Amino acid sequence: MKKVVKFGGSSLADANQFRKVAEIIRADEMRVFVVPSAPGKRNSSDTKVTDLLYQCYDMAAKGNDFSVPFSAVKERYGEIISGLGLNLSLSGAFEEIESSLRDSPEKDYTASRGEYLNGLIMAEFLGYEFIDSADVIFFDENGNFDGAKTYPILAERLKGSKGAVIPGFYGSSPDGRVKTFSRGGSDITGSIIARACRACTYENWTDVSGLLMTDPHIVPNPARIESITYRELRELAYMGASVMHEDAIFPVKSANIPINIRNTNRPEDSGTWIVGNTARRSKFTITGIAGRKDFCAITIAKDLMHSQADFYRKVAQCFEENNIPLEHLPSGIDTLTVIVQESKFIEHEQDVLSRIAKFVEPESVEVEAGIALIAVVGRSMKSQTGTAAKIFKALADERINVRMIDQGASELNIIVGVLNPDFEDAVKAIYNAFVN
């Protein structure tokens, strides 16, 4: 049995905690394969590696000199490989680097150059070998992940292996070149080198014991949650909460490897699970609160409508043709509301209206620009009465007006929309209703 180890940047960020990665991997014998992220911040002041990275793209694509932060960037990994006492030079691929940035810039190859050096350095600590993400990670000509491609080899690469380094947040393009993920795709990385070694548990490591049930910029030291199953998380990540990329479920998902999100600072905690099934209930009956700000509610009211066959997909379509993704589509009997992001709607705010009035010829439209949603996510809410009573009686005693109610047929959560300002008011609310 082989686990997957992913560290974050915070994990990282210095040769001291580089110590702490590596008592935690050697505790573990099944710990055999490390993704690395690039130095994070050491403090807040700080400057991520991969920040002065882009730093340094940016102002070699204009033409300007870039010494300033490449010198940061080398200053950096000196410290770390000073502070581990290792016999490691680094000078070629600095070489390296910086003739591709004075010769042809690349803006994916240079951001990914962190998290090479740093697995470089994991790998010579550990003793473990390295391998290079470029020649085992792969992408299509549209600059998606290729699976189909990826798999076979990196399956291939990693049998019999006793202990590897595979940096994370990049592979290769079609052409040889270098490809990122979005950034946080370090996370992405280990959830597709867990899938293709099958490993039995892939660890993410951080700087926090486990994902919280709500921002805590908003609630302070929330509640832990102990277990969340995929679905759940896929919720609450599209909502807007963070801990690890939400595209990192997808490759274990489907092959039903659990997550562990673990504290490198506190490795004694448990951290949360992130599975596919469980039996365990929630502490709580929800199992966790996100929201995000700035949507907009197009209200469409037409009697009769539901008798048209047509009339849903002569409004999607209004949207559609001005490339605006739907986010939810509330409705009532003679009305239909069409909830959208308001950044991508204003621009074409008039375009999708004189559409909605040609081809779908309504009684009324309304438009509400500054509306936030609030996901309250749980797979024990459905075995419990009450809990929309509760969230709707949290909110009234606030004197929080509700704009928007929508539930989806699984139960797995209820998303009500506020106006912005009432925004960290509600997710208070909701959460001092089901946890204080």
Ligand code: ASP
Contents of the next structure:
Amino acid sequence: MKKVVKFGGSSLADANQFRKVAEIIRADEMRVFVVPSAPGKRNSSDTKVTDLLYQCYDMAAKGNDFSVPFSAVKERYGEIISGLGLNLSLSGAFEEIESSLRDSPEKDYTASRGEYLNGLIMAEFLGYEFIDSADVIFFDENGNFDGAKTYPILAERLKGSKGAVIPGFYGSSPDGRVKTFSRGGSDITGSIIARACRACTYENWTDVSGLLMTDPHIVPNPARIESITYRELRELAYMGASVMHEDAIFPVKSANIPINIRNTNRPEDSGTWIVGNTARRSKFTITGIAGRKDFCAITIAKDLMHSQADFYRKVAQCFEENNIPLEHLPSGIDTLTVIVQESKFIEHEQDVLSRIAKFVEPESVEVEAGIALIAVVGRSMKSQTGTAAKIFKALADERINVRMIDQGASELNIIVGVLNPDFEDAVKAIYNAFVN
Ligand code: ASP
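Starting from the form predicted alone above, please write out the structure of the form predicted in complex with the named molecule.
Whole complex next, starting from this chain.
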């Protein structure tokens, strides 16, 4: 049985953090494949190495002197190497990066060096082999991750390895150039490695002890989620909850490999388990609450709309023609409300409205902006009565007006719409109703 362990930038920000990481790895012999990010911030005013590298690229691409951020990058690695007492020189690697910046700067290659160099140090420190991700992770011509090419090659390469460091964030394009995932993409690399080696667990080590039930900026010290299904996480992530790169779920999800979010600074905490399925009930009926502001509600009234088979299609088409995705469609007998993101709607508002007038011929159309949506998510809702009642009572007690309600058919979530200014109070009220 093997575990893949991915460490985020804050877990590898300096030599002291590297030591903690090595101790974690050595504490469990199943932790054989290690995916490092680039060194992150050491304190709130610090700059991530990846950001320094993007600065180098931006300056070099304009033909400007990039020596200030480049020296800062060298210094960061120099400190880590000397702090760990390693006998490792990165001067050859730095020369290569410098000459590429000077002769033909490439954005993705430059940015990827943060993980590459950290991987070299980590491999040396652990005594693990180094596998360059450019040799085992591939993108297709359109810039998308190419699983069909990657998995067989990667699985074969990992097969005989007793311990390897594979840097996060990048792979290579069909033309052989280095290409990165989007920001935070080391999470995706970890997930790909876990799937390729059929790991029993993908451990994602960061600086928090797992996912919190809601945003700590709204509710101070929210409870930690012990376990959450991939589907619940998707619902929460879509509504703004973040802990990992969104795309990191897919490779492990299809292979049913659980993800364990852990805290490098508190390895004794069990963290959060993200799993395909679980018999464990969530402690508080609901698993989490997340939400976003700034949606628009377009309410279309038309008598006997339900007797017209093409009514929904016509409405949908007015939005589709403007490339506006529909978020929710709560309906009444003679009304349909379309909820869309304000930022996507405003620009095309008049076109959408005139199409609705022309093709749908409604009795009336009302438009309301400034709606916040709150998703109350929980796999245990299905088997318990009174969840919705509890949510609405909590909101009513706070005198918060509910503008919209939508329950997914899967009974995994209840979405409520409130006005933007009520958003924070609504989240607090719902949280307190279930947790406190
Ligand atoms: N170092 C990259 C970034 O800052 C990738 C990562 O950390 O996952 O986005």
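Residue numbers count along the first chain shown, from 1. Bear in mind that the values here come from a model prediction, so they are computed numbers and not experimental data. Definition used throughout: the rigid core is the maximal C-alpha set that superposes within 1.5 Å between two forms.
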Against the rigid core, is the Cα displacement of Val208 between these two forms at least 2 Å? no
Could you check whether the CA atom of Pro105 moves 2 Å or more between these two forms, using the rigid core for the fit? no
Would you say Tyr57 moves between these two forms, meaning its CA shifts by 2 Å or more once the core is fitted? no
